[in-house]
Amino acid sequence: MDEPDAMGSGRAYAPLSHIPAHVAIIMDGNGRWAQARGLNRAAGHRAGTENLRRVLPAVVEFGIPILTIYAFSTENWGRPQAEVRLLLGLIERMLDSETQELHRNGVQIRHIGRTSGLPPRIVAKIHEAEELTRHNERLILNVAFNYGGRAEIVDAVRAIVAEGIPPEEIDEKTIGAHLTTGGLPDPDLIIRTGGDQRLSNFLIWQAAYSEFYVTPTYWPDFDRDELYKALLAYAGRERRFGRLKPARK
């Protein structure tokens, strides 16, 4: 991860009126990006992984304190085995090659999702990365790997039952505290690249009042400029959380 002032074109932007505390990204379109270039899907996934090196410095530059990325869903196990092995290999190589640099740049790595079903060596590397970076404060990076929003809620309910919490004491705060994002604010802005307009089982509890931004840009082409466009759109929205805008006096 490069330092923010050493990024890309160095283009200056107009200041944003407000910055979301938590941005989540559904990194979609790797396969279509590759197909458009006459490449195989593997090339697209590799390009998507490499693109994180461009986006993370931009996230820091714009002052976003929490970023959640959707890397591998619980449904992705249904893809061809060769593609699954590739995706597992990419996350393992990313942990091997990027953890130390992310640590030096003050990034705290958190895994959200299930570890069951993942190869033990990957689980061990996830735990090592989390432990190494746990005190970093420049950016919290949640990596949703082997993650599904419904599975997360199921796991939260199971944990609540296992703790013996009486039903009458269970409320939204109880469930929220037992999610893998417990202790963090819900995402203010969810960005989806690739043009599709759906959540795809991503943060379905936490996204209740998130702003949604969809761009046709495929993830490997999503860069600093594209992130700024998303933040600019967010800054222009009025968030009411189900309430009416106060009447002017």
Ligand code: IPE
The other form holds:
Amino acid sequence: MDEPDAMGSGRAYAPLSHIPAHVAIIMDGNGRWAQARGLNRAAGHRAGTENLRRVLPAVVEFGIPILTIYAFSTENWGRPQAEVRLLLGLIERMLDSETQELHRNGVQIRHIGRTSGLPPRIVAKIHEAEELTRHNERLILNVAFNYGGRAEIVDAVRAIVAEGIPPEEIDEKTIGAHLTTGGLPDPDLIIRTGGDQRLSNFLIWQAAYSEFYVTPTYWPDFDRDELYKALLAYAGRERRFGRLKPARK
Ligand code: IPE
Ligand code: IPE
Ligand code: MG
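Alongside the form predicted on its own that was just displayed, please also present the structure of the form predicted in complex with the ligand.
First the chain shown before, then all remaining chains and molecules of the complex.
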């Protein structure tokens, strides 16, 4: 990860009145990005991975403390085997090549999603990266890989039952604490690239009051300027949480 001012255009932006504490990104559109260039889908996924390395310094630069990225859903197993294998290979390569650099830049890496079903070699690398970076505080980076919101809720319910928590003691906090994002604030802003207006099973519990921002830009083209635009839109949103007056946390 480059230092913030070494990346992108280096252009200065007008200050933002509110910076979200937690931004989540549905990194969609790799395949269409490739198709539009006459390339295969694999090239799109490689460009998407490359783009993540460019966007992370901008996230730090804008002062966002928590970022969650949707990299592979529980439904993505339904894609052709070759594509699934490629995506698994890309996450493994990211772990190999980026963990040290992220660590040096104060990034705390966390995996959210199921580890069951993932190759043990990748699970071991995820655990290594989590262990190495667990005390870092500049940015918490949640990587949603083999993640599905419904699977996450199922796992939370199983854990609650297994702990023998009496039904009358179960409330929204209990469930939130048993999700893989337990202990973190809900996302304030969810960005989806690629233009589709849906959650695709991403953070379905945590998104209850998130602001949603969709851009038609495909993920490999989503850069520092695009992130600023999303943050600017967020700063202009009025969050009411069901009340009449706007509330700002
Ligand atoms: C997002 O890009 C990456 C993953 C879902 C793993 P897609 O592969 O979904 O790209 P499109 O939506 O087909 O363009
Ligand atoms: C969502 O994108 C999952 C990720 C970005 C990892 P998809 O491309 O899988 O979503 P759908 O199938 O269009 O809803
Ligand atoms: Mg897609």
